[in-house]
Each structure stands twice: as C-alpha cells, then as structure tokens.
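The chain below stands alone and is given in structure tokens; this is the form predicted alone.
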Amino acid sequence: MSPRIPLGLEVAAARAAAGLSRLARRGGGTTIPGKLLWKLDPGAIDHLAARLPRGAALISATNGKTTTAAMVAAILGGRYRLAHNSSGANLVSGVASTLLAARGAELGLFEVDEGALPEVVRRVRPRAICLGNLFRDQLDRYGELERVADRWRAAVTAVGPETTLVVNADDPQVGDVGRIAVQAVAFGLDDIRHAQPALQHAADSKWCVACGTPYRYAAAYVGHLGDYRCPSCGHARPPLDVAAREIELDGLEGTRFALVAGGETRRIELRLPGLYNVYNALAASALALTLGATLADVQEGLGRFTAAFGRFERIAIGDRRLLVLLIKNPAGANEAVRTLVAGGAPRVAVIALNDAIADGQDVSWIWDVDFEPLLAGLEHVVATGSRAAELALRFKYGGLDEGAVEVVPGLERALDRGLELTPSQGELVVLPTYTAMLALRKIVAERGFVRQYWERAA
C-alpha cells in the first residue's frame, strides 16, 4: 500500500489545477480541482469540511437550489465568512473545489445535485439540510421521483440528531422525508388566493406516499406543491413552521409577502417574480433562521437580493435587454410561462433546447410543458439548440403559425436573430435549458456585456 500524500500537498496540487484552468481559459476552475482532490484522496473532502468552525449547510431540490443558496448567502454573508459554491458546481467535485478555495471560511453553504446529496451528506456531515422540492427531471439520469426520495430518506436517516432538516411541507415526498428527522423545520405557502383551480396535468406527486390514494388539495400552488390530504389514510401536509401569507405578485418586477415564523411577521419585498421564487425565498428564510439569522437579517438580505445567473437574469445588450430564464423540466417551464404571461407576454422569444448529459438526453418533457399561453402572445419564436427541430414541432402542435417559427440551431446566430427582431429599448426573452444557458452567458460575456458566472460568484 502506497503512503498517503499529506493533505497540504493534495490541497496545493488541486489549487494549482484551478489556476491552470483559468489561465488556459478552460473555465473558472470550479470543478477540476475537486475532481483532482477526489482522485488523490476522497477522504480529504471530509477533513476540509470538518475544519469549518460553524459547520455546513446543504441545499438540494429539483428546481431553485441555485437561487435558494444565493438568497441564503445574501442573508448570512454579513454574519459569517462563507464557503459557497455560487458558480453552481453542485456535484461532489464542485463542493470539494469550493472547500479548497475557501480560505478562512466559517460556514459551508453548498447547493447539491439531487443525485449527489447522499454522498455529500456522508462526507460533509452537515448541521442543516434544506430539501426544496422533487419534480420529474432528467429521468434518464435520476429515474423516477420515488427513487430519489428513497435515497434522500436513507441519507437523512443516517445523520445524527445534531442535523436539522428544513423541508418544503407543500411537497408530499419532501414533507414526508421531514417526518423521520429528529429536528425538522417545515415551510410552505398559506394563501389560497394564488392556488390553481386544479392540479396541472404535468403534476408529479399526486398519490399518497403512504397508501397510494390520490390526494385531495385544498390549494395547489406550483405543480403538485400545495395543501394536500389523503382521503383514505389521512396523510397530509405537516404544520408550517415558516409560512408565506398575503402574497402579492407584481408582474415581472417582483413579489411581496408576509413571512411568518416563530410567532413574528415581517414584510418581504423580493425583486424576483413568481410563486416559485416565493418558495425559494421561504426555503432560504427557514434555513437562514436555522443557522442563526434573525428575521431582520432575512428581511434585509432578501430585500437586496438580485437574480442568480441565468435565473430571471436581466442583461443589457446595447440599447436592448436580455431576460434569461432557465427551463429544464415541465414544472419549472410551466412556472416560467405562467410568470411571463402574467407580466405581459413577450412578442419575441428565443427558446433553446439542448440534450447534453447535464440537460437530460430525453427531451420528451417539452410535450408536458404548457407553452400554449406563451405562444398565444408571441409574434416570432427563434428555436435553437441541438434539438431545435423538436422545439419547432412542439410549437406547431401548440398552434403557433409556421411562419412565426424560425429554426436557427447555432445559439450565437439565434441570439443575434432574436436581437434583430427586438425593437430598440425592447427586451428579448430567452428560455434556455442548462447547457444552453451556460453557453449563452459565455457568448454575452465574451462580448463584454456581463462577467463570466464564476467571476461574478467569486
């Protein structure tokens, strides 16, 4: 057996790899150093995490984990020195890279891929875990929701009573995971005015996790998230410890709501639109409070928060503006459409569909997205990405006139075409899948309109 390399040398080698990656313009060094450290000594991650004097918190969800983590960072950044993977590198290698780069950090704040969560939990031994939601996403990679939920249950069962679980009570699978924790904090929406008249056809967790009977919903907010109860066995949404009430949606400009926690109420002004961002803010609030923030900290931090990269991000391009909103599964895309339509449907949009591993190679999910309300207001759509033709076919079946759809597979050309179609002082809406979003930001950054996402995150 070869002798173990000293941790200091492993860390130095991995940090050097990050520097070389940036020097060679191959990226921001957000994953390569962690991959190298993982190869040299997987246990090094455990040792680095154990050095954080305030411990670590993990955030995982199908939708919203990047935004939620960024919100928590905005709330806690003035209180603690954070090790935060703000670039979105959320696999084990990304967490490791963040630990390597975070000299002098007190608290680890890591968004974590749904599939990677059990391994990260085992190595980091977090003091808090926030579980936001589980939607059908990348079935070729993750499998069905129940499989991910079972892995999450096993991971939570293995942690000790010192770990607090923060869960979205409005999600039946996630809320049920919270029941097995010694310490749990449940959050959710409590404003029936914003409930849908019925579950969307693409809703996922419709059946009781205990007996399989279809749930009855007193309120369904986003997909299957809401106030549910099983008429057969009584399995129901847990009581809310942190809630959003009196929610006001201000089109594309933002949201306002009453944050209720611990018998106190604070009015939150959020510069992000949509109910899904109220959920993100609730998750961030509940986790931040668990980690020592006050309600005043939460109110101030959320009040100055702006969008995470690619998540309802606005970028000035000369005398025009891009509005970039990531879409990657039916639930998230439906909320993007819902929010855009509520704010006044755009006339021009660029929609990008890729099928790389990070996107999910099965793109059949686009047929479960309710694009029709958005298409009804569009005069021109530029379909782009490696699966642009499938998008164009979907829009044709959605009732959009063939003459209004233009297929431009190359993303850079599609962006330029969209900008040509956008009038001066106008806003071009771009809905990309994950790898298309990263490629889009690279194009815009290379043109000097925005910093690279890892530079902004630094």
Given for the second form:
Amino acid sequence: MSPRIPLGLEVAAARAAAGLSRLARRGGGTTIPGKLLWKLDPGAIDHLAARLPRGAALISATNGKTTTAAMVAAILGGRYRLAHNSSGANLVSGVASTLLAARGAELGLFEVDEGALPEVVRRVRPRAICLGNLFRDQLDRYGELERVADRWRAAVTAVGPETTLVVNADDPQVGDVGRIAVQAVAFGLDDIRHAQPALQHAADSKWCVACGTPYRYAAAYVGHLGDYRCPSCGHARPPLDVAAREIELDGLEGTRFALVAGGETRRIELRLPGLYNVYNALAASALALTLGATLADVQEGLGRFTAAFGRFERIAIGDRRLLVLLIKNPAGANEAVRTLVAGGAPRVAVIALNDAIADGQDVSWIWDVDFEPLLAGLEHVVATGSRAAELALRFKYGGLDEGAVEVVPGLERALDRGLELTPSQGELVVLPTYTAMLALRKIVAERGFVRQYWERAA
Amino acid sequence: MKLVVGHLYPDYLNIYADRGNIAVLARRAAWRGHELEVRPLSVGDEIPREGVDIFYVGGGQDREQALVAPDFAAKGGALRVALDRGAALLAVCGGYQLLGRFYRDTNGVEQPGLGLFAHETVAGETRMIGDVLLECELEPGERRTLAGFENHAGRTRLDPGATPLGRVVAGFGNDGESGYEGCRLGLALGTYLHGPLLPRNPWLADWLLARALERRGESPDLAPLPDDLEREAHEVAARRAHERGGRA
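Next up, can you give the form predicted together with its partner chain of this protein, since the form predicted alone came first?
Okay, now the whole complex, with that chain kicking things off.
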C-alpha cells in the first residue's frame, strides 16, 4: 500500500507532468498525467469521476468510438461543460488525464478502449454506457472477439439499475449485452435499400449467439451489422428504440436520414459520408437523448459536426488537399473503401501500414480487407509505413499491376511522392493505420497546415 | 495444367487472413500458365477422394473451431485416402490443432481431432503471441526459412518420432519449450504461422504447387518469378521475429 497523499496534491503533480510532457515535446501530454495519478493512487480516478455533478457516459466499440464521442460533444457541448477525451487517449490513464485537466466540468464523456471498458466502468460508475459494435480487431492485443463480449457482459452485469445501456441492436453480440441491462436503449438501421448483397468476407458474428446456427439476414448493412434472425431458435435483433430510416448517401459529401425516436421523426443532415457514419450518428443520438438532449439539440449538433481528427479529415496543403481516412481493422477499412468508391474511386492513394502495438503487431488483417474495388480505379499507390512491402504484396496479389505500386517506407517521403502524383487542385487519399496517422498529422502540422491534435478544441 | 485446391471451412476458419494464402497459390500458378480452381469444402460437404491436389485449412476463433470440429472429425477417413493418393495439405493454426489427436481447453474439456498428425494440444494460461522465424528442410539439403506470426493458447506436443515442420530460430513455436514448430507427415504440413504465411514465404507456395504438378504427372519445375517484394517482406518479418519474437 502506498501512503495516502491528499488528492489535491496528486492532482497538482499530475497536471504539472502534462505541461512538462508538452514542453519536452514528447507529445500532447494526454496520457502522462493520468499514468502518474494512476501510480500515485489508482482510487483517485474514482473520486474525480464522482465529483462530476451530471455523472459520466462511456462509449466503446471496435470502430467509431472517437467519432461518436465527438458527435455527442457537438450535441451536448452547448448544454453542459464536458470532460471529454477528444484526443483519443482512451485507456484508464487517458480518462484520468481528462478528468484532471477538466476543471469545472459537469458531465464526463469518454470514449473507452474495448479492453479497458470493464476497469473504467468499475471506477467511473457511469450513468450511461454506449456500445457500438464488435469486429475482429488486433487479435494480438485484444484476443478473440467473443472474449471481449464476455468481458463486456460481466462489466454490464455488475452495474446498477441507475446505469442505462445504449446498444447497437444490429450487432448480435452487442445487442445481446443490452438484454442483461435493467435499462437499455436499442438503436439500429431500418432501410433495406442500403443492405449489402452478401455478408462481407470478414463478417464476424455470423452464428447465433444462443445456438450457433447461421443467422438469416433480412438486411446486412456493415460487416455483420444488420437485421438478423436465427432460423433455428428465433434469436433476433431486438426492437429498435432509435432508428435511422430513409437514408440517402451523397458520395463523399455527406448523408441524410430520418431519425426516429420516441414516436417523433427528425431529418438529420450529416457532413460525413458512408453508412458507418450513420451508425455513429445513431449511437450519438441515442446516447445524447439518454443524457437529456432534445431531438432539436441532436439535429442541430449533428448538422454542424465535422470529422474527428484523422477520420475522414480534409487538410489543405498548398493547392492540393489530403483526405485522411484512418484504417485499423477489416470492418473499418472495408467501409473506408466502400465510401471512397461510392464517391468516385481515387486514382492516387498513399496507404500506410505500421506495426507498432497501437496498430497491431500482427499485420495479417490487411488480407481480410476488401481492397479490390479501390484497386480497380487506382493508377498509383504509394505503400508506406514500417510494413510497406507487406502492404505492396497485398495489392500485388490482389491483382494490381506491380508497376502501379511504389514502396516508400518513410512516411514523409511517401506523402511528398503522393502529393507529386496528385494534380494541382486535386485531392490525395491517405489511408493510414493509427500510429501512421499520428505521424502524418505531425508532419503536416510541422509544415503549418493543421493544428496538433491536443490543441484541437473539444 | 488445371490444379485444384480444396479449401476446408473457408466460411468458419478464416480468422488470420487465410484467403491471402489462397490468393498466393492462385496467382503463382497463373503466372506459370496453370489454372488453380479453389473448391470450398464446408460443413456437410463431402471430401473428394480424387481430384484435389492441395488441401488448405485455416484457423478460427474457439467458437468457430468448436462449430466445425465434429464435421471435420467425420471427414477424417476421406481426407486420409486423398492424402494417400498424393494430395498435399497445409493446415494453419486452428486447422493444425484439429489435425492432431485432441485439443484440451483450460476447463479440461477435450475436443477430439482427426489424429492425422501425431500430436496433442493442451491450452495454457497465457497466449503465445508474436513474430516467429523457423528454419526448415522440406527437401534434403535445401534449408529455407519461414517468417510468420503466431497467436495461440494451445501448447502442441509432438509424439517422439513425429517430424516437426521446422526448428524455431526466434519465437515460441509449438509449445514454447521444445524449440520446434509445426508438424510434417509426407506432403501434409501443419503450422501455427499465419501472417498470412505464403505471401512472405513464396518458396513454400511453390513447393506446394510443385507437389500438385507431380501428382498430375507433370514436371514440378516452376519458372522463377521476380520476388523482390516478397523477399523484402520476408526480411522485415524475420527481423521482427529476432527483435520481438516470443520467448518462453
């Protein structure tokens, strides 16, 4: 046991560490103070969270955590002062750092790593937990998908009736977690025109969570997300409390849909493309409504929302533009590809594959991504990152002409090569993994084209 | 020449990008003027005793593995006949485990395997995860390396006298102790290495294609291909295994 130090002293020391981290140019200082506080007194996080007068909400999912949390912040930001980990530092230390930095906050809004969720739930005791989806992702880090679902189930079983669960009913595993909560809000898509002709190659939860029989899908929207029913035991998508209907996809420009909740309908205009962003917006809507927002707040907040950093972010570089779409697992990358192709397939792309811990050291997932529709329109691909050659092989064996692939391991040189191949006034598509995205943003920030992520307003 | 790959349970056992291995076999056959037909063989399908040159079986999560195990066990007899008639086989990760006598999970529950390979697998408390490098000698005097990634809770122990696929240069291997990885029985190969395995180890893809051609009575000689990218990917993966491969 460490000796008890007054919470005020711990907080002061940890805050000082954040400033030192930035001074030392080690990064944003977004996790260091939290790590320090964690060392000094793991229980301090519980106390800091308990001080939030309006409690806290957690958001977890394989894909869309950062975007969903940023959308909720856009909806609720005018109403409450938020403690929001907008930089994406989503482990226990990141939540702690945010709590430390947010003086006078009323409501905690935290995206939480899937693996860290049980611990954060135990400490923060949230009034709402929003669970978005579970896809295969970094198996070297998280382990098997079912294990993650089991840990989520255990965490939800332990919370009291004062915690509302907001779940994506379209994901069989996640929808099933919602069934064990005392209070649950289920959201999902309800527009069969946007169903996929078949389940994607990397679809995961294809078998009934209750009996193992393959589900029948009335509609599969993104990966295994959709309207499913088990032909054997009848396990099916729960009824939707919050739904998106009459969805219109407008290429790379945006999406529109009818948000249906509590018997009312509002038209939502979103400046983000792709069906997966409709899911993010639905998750954000359902959670925000649970936290006290009105439908008018939702409509207004989503209407002025623009991309979270690195997630469909456009950055002007001289007379050219970068379009940055983070890719980190098959389901997310498939949606990035699908959205790009729907908007008119690009002719030049820089694709960056790193294999640090935060990217996943196991790079096999790139072979599960359906890159082929993108390859069909590409004239030049610059493969970069620490596993650039592996990525180039993925494209070579995917049928791209070997002459169309350039291997440029250094990110900065690859970016410049991509810009060189992009015509004036043109847009360069960049698909980086997580650490490559951070590195690329740092490069363009150093050139003065974008602010560092920790300087971005919440 | 038309060659046939029998892909076992592609809808269940596909967790570590197994289709990458299939793509490599297909392209490398096509670049040499051969056609590769890929025949999915899933739950309820019969294994043809003739006509398949290479069988491939990948890995799945525990749930998927449990779902196919009884069906796979029932296919054991037909698979043995096909292998006796000269077919080759590559089994990766979960598929490799299922080809042994049994898999015992952490609760002590045993899942019977096909018993083709003389090994048994017992789940350990921790997973063995990381880059791995092997040295193998599939043809006498031809030492080659295989670079891949492993992620398994099972500790696989070969019977005395059983032949491993290779010697572990860096990484865990079968059980993290023996210093060996995989198993070989004639033209049947089993391994924990994914990554997927074949893109960065194209010599093994060519070895399988050569055995398939031999089975069809053709010359196993395959024209060399410009494998610069493959070599580079292999070198990076091999370096990773040295830098950060698992140590028991």
